[in-house]
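Given as structure tokens, the chain that follows is alone and in the form predicted on its own.
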Amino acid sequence: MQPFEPVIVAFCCHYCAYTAADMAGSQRLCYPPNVKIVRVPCSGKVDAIHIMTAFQKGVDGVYVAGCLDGDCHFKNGNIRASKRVVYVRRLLEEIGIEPERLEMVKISAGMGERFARIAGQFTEKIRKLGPNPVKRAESPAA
């Protein structure tokens, strides 16, 4: 049997976060290739019904992206990111999915360290927590 290697969405807004990933690459920053990076416009585009279709899929964990409070180019995406995010945890938690496997993270375009560091750190997390509980019930040896 394989070890378990989690599949991790990140939601990133373009100006900040999804700006961070890409300065981690050009600095060369090593961070998992687990986690699949999904551009958006702002996080506050990031709706319930995307991050959900994401579970049923089977990722692992998610975590959406936004930019820094008070900079968030279209004035206040990011805190309606972090409502929606704070929503289906509970959402998650209702229907047996651990609310650790979303997060909301703030970060600056200038943040690529933190950025490889957010992303290893996550990919750490899903990693003890084990395969999303939908993949669980899919496989044919449950």
Partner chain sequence: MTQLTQRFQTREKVLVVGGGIGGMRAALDLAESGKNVVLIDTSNAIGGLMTQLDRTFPTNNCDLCTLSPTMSEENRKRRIHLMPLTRLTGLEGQAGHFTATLVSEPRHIDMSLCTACGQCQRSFPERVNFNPGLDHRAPTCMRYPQLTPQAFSISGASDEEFKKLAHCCPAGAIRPDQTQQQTQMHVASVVLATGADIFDPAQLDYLAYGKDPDVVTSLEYERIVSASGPTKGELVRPSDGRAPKKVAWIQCVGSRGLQKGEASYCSSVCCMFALKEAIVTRERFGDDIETTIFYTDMRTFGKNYEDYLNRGREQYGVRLIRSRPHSIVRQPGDQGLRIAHCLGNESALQEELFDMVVLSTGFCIPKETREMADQLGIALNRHGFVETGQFNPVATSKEGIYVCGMLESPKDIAETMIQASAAACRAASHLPNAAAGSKDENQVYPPELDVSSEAPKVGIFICSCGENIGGLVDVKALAAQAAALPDVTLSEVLDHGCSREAMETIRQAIESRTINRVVIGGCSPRTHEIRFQETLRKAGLNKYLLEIANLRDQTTWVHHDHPAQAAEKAGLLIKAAVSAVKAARALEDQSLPINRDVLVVGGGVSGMTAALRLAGQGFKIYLAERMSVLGGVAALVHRTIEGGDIQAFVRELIQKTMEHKNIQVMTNAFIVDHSGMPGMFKTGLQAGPQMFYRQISHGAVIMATGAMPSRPGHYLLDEHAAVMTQLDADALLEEKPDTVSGWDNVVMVQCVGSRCEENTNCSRLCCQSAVKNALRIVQINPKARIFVLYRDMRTYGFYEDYYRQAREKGVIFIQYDKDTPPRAAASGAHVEITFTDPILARLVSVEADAVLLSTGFVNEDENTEDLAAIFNLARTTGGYLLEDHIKLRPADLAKPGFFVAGTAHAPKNIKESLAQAEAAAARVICLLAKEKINIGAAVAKVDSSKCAGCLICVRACPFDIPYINTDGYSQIDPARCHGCGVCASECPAKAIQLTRFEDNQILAKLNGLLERMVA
Contents of the next structure:
Amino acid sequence: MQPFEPVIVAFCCHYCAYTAADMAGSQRLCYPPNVKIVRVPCSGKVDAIHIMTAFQKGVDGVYVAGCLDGDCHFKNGNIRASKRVVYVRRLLEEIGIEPERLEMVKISAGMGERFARIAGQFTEKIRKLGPNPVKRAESPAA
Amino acid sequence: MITAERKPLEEIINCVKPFERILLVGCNECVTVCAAGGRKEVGIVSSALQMAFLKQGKNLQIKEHTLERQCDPEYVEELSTMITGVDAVVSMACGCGVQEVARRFKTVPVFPAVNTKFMGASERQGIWAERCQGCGDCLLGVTGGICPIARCSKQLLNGPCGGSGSGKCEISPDVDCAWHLIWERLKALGLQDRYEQIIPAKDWRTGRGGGPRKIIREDLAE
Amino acid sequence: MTQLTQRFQTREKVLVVGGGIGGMRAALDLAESGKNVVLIDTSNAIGGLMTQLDRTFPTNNCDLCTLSPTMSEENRKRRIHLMPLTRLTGLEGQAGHFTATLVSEPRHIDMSLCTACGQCQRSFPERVNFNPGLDHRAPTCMRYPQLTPQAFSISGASDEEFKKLAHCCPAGAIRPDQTQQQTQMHVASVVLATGADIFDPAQLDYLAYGKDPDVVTSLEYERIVSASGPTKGELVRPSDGRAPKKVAWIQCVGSRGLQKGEASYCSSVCCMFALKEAIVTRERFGDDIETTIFYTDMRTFGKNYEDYLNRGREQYGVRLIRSRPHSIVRQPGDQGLRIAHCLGNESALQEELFDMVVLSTGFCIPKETREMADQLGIALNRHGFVETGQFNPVATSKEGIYVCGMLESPKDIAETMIQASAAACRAASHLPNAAAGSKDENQVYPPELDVSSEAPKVGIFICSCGENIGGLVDVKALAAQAAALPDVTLSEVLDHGCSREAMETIRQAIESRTINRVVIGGCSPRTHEIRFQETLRKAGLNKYLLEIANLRDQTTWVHHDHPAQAAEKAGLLIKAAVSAVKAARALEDQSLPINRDVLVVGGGVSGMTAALRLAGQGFKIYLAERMSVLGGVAALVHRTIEGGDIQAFVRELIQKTMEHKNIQVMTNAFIVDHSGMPGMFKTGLQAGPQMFYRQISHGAVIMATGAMPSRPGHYLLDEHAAVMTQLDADALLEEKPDTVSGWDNVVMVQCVGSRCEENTNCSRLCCQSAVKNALRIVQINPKARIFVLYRDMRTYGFYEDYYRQAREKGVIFIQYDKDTPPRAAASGAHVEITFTDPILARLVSVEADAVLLSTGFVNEDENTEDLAAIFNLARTTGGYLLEDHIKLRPADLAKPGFFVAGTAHAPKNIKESLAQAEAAAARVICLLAKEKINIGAAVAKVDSSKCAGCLICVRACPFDIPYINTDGYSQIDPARCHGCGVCASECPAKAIQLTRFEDNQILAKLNGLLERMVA
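Switch from the form predicted on its own to the form predicted together with the partner chain and print that structure.
Below is the whole assembly, all chains and molecules, this chain first.
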């Protein structure tokens, strides 16, 4: 059996987190390839349904990455996103999916190093949690 | 507006456990406004249910649809094209909507996905509070626009009880004393005298005392 | 030669001499602000030196990718008349009314017919130029493929050869009878940007350059590792084609020297250049290659460059040895090149063998440039660079002629860009006012095709980005895999996706294959989306039918440790992009009229200069200063290192600012709120003694908020009377010079509060300040013994002259290590300073009458923090404002509509601050010269049939834009919507969609990434 490689989606706001990811690139800071970035204009744009759909489709972990507190290009989109993440974590818990699989993180545009570090830490955490139970049940043979 | 809150997912899951294909129906009126059963919540609950069953290796088929208003038969009729092949309906409307769907589709079980709570107002984004109990005989004209039936824990009609302190009700410091509010409001209106007028005992036959109620507008009714 | 179109026949134009990065930036800034430009270059194509570089520090980005889009910018065609193979031979008249004489060499190719097929060059490589002839030995300098204009030139062909050339040219473009042409032209002003030459190390025989093939210059090494270079990006030794295992860099070759032919100044960039080459070598060609830099002082004084140095040393293991080797000797057999050097404090010579030696050659001004300067009548300094004023950074000695880049002094790309924009700003002042606005002439695009009813036909173009993507991932296999995805019509690989040629390939493919959706697998959409959008538009497609998969910044650059997984991820990203682009819709950009007023925050020399330059071009300026008087930190300093009177300069600047009718000065002004977007900002201030609130409307902001002189409590500062900062000493030397006469021993300590844990970067100025004050002290008191305790003396550029002068006058410079700093102890009225002398290798104590601490700058105060929060500006870890692009857009902040000048950006001296102030002014004019401002297409749209009128969007919007209209539905004004999408994600009826980021687009992307797992 192949070792478990988690699939992780990071919703990144254009102004901070996505820029930080580019910054990590220009500094050649390695992080696990498990992390796939979906660009959104603001972390406040990430809908609860987008997160739920990702889990339903078998993602092992999701994090929403917005600007630092007080730095949101749109004033408070990151704060709304944080609250929404708490809400969706509760939903996940209700249906027996570890809420730790979803996280809100805050990164400023200049923090390439932080981006890479978070990507690494989150991937490790999910690796320990094992596959998304939805996926696990889906293909018991795998 | 009628307010509602989503039921714990576990309860909904238990209801639909025996079924393979369900129709999840939202309502674009009150429950949308109070963010309990609109198109968006339908999407979220649908996704949560599917995941919950996928975990157990079961692929629950869900059709999603949100009606303009679930408490009117003409709108409910829209479901007739979708109902075929469905084992059960889960309604995210208030109790009125659930019953309207159940009345129209006699052979398909209908389950509520929300708990209907009260008639209320939106205090600010994300917070709703009870304002009316539908007693059928409105007193607001004499109580300064604040309802003692809905907002006094004891439904007192003539002034606060001894449990009122610093403007709060004794049952919780989060609950305003309705009679305190009434007094402040009458004062602001210069109608302190009104406070002295005794409100006679209420005739509850206009409320639930007379059994299920009905309104008939002769000019409109066919 | 092409004839000047009518537009260029007027007097109202600027002549830019030199088509390198500086000349291009100046020309583009002028063009963007609606000015006409004639750009000449002696070479057959523009691009200059930067196009030879593989990557640039400190981001290690590929230059081609950042530069080539600049060169193909569309307005170049409209406002810039390009004249290659042309030189300036004379200039008559005066500012505003010059007549320039230009001489153009024949190209012998008709440009209107040439298709750049390259057949002529393949047949007659000796006669057809497609390279600048930089390397005289090997074919190491094929010119870059993104060439503009894309053409060849022929020189020295005989009649017979011309006949054969004409025969081989399929386009019939060969013109043997073309002759040299002379043109007279009226111009209002001139920008000189001819750059510098590389020092030829062959004249220093001890380095074996020119004799031993494995001794190369840093630029040749750059070509060897470059993807577009002769070895296609393979690192091999020229002598035998084998991969070297030990590479050495020798710094200061041709710089900081007194030997014959060497320049005495510092060439400023070679330390970073060598460091970059060493890092790239380790990163790209393997950890087993040992890289060693032999240096004099590591001069990494630019913004965040010290971090780069630390990264090179710690993360990449680049070996740094402070030593100047005296010879390179080839050892018998295959042993390699022997370098003898000293190691650390040891006096014995070490000998070490290397496979390859790179000479970090400096820069010098070629003879032709000196001749041109003579003809123009402009002054050169003693080193042959163009002389500029201490307080007038880009002005030559002749009014109306400006200079930028290496021609002024050795400097890096970022500083060249600053000077280029500054020169554009100054050159434009001789033309009619910019504030009058220039008519936007719409680029003529073909009409947009309506593809909404067509089935999706996706074209995929995967850029290998030189080695950046293709080096890690097999792009051909990736393209083949993507071709199998549903609805994909075409899947191709491009070498450099952003080159003009590649753009043309994409355009033709869209047209010929009737593609209606495009996916680019390349670099970040943040930097390149706009270029590809332009290509779609040219092909008649709506520009939003595009999706970019960021294969470079977010895959190959960050997963080079996992090539297989990187390839898999690249495949998934392409799949997700294909899936998303199918859900994309044609959209229309929103635009709004522009407000041309400018808010300048900060009334120091940078703020005032930017304000005056803009006011002079007719813009209305609000200048907000939080103190009660103008002047900033410069008002505390008395002398420049050259001896200039700063106080007099600041006084004059304040007077001009206060008197200018277009500038409204607000002192005691605090910014309290801010909203809007570029071209239509609103900022609230509380100003004046009464702190009245007022709100101003403006189109752009220049941040000139400065930095604070640092005052860390080290070395008894503020505890002992004999300890002071260099800034204190500057005042003392001016106001009470007699005090100095009594000083016997003076100790200066460098890097106090800089290059340390609390502030990792170099404060840049302190070395020049120390040298300046040392020279002033010895002038007053020649007997004073002055010890300067330093880590690396960073007297870059011509400041090296003052460093040498100080040593000649007996100032003693002693190096110390970060880990063993000097110690200070009070000793009555004296302070005893103890330090290790590296030559004696023992502790030495000095009883100092005065201790001068070089304390540098900090920018972490609450004020900057508050301002950054209110304006929402990103900052570096040191608190300095983060620019949009560290190399190419150093005066633009990352937030659109915001620009930066002076020490708010990074530590810099007054001259450098003034240059950036003028650059910021130029960049503002580029933004505000337009009539309308494009606000993009991401706006919230309400589907009224779904809206429940619940008010959730009304309450959620951070900008109060939605309202419930008389029909009971939410309405959102697209012109005012900021496009964050919060309403869309909160709407309980799912009645709101944010265009460009609609739910089905996001879900389609998730599908692309995830569907395989469930299906």
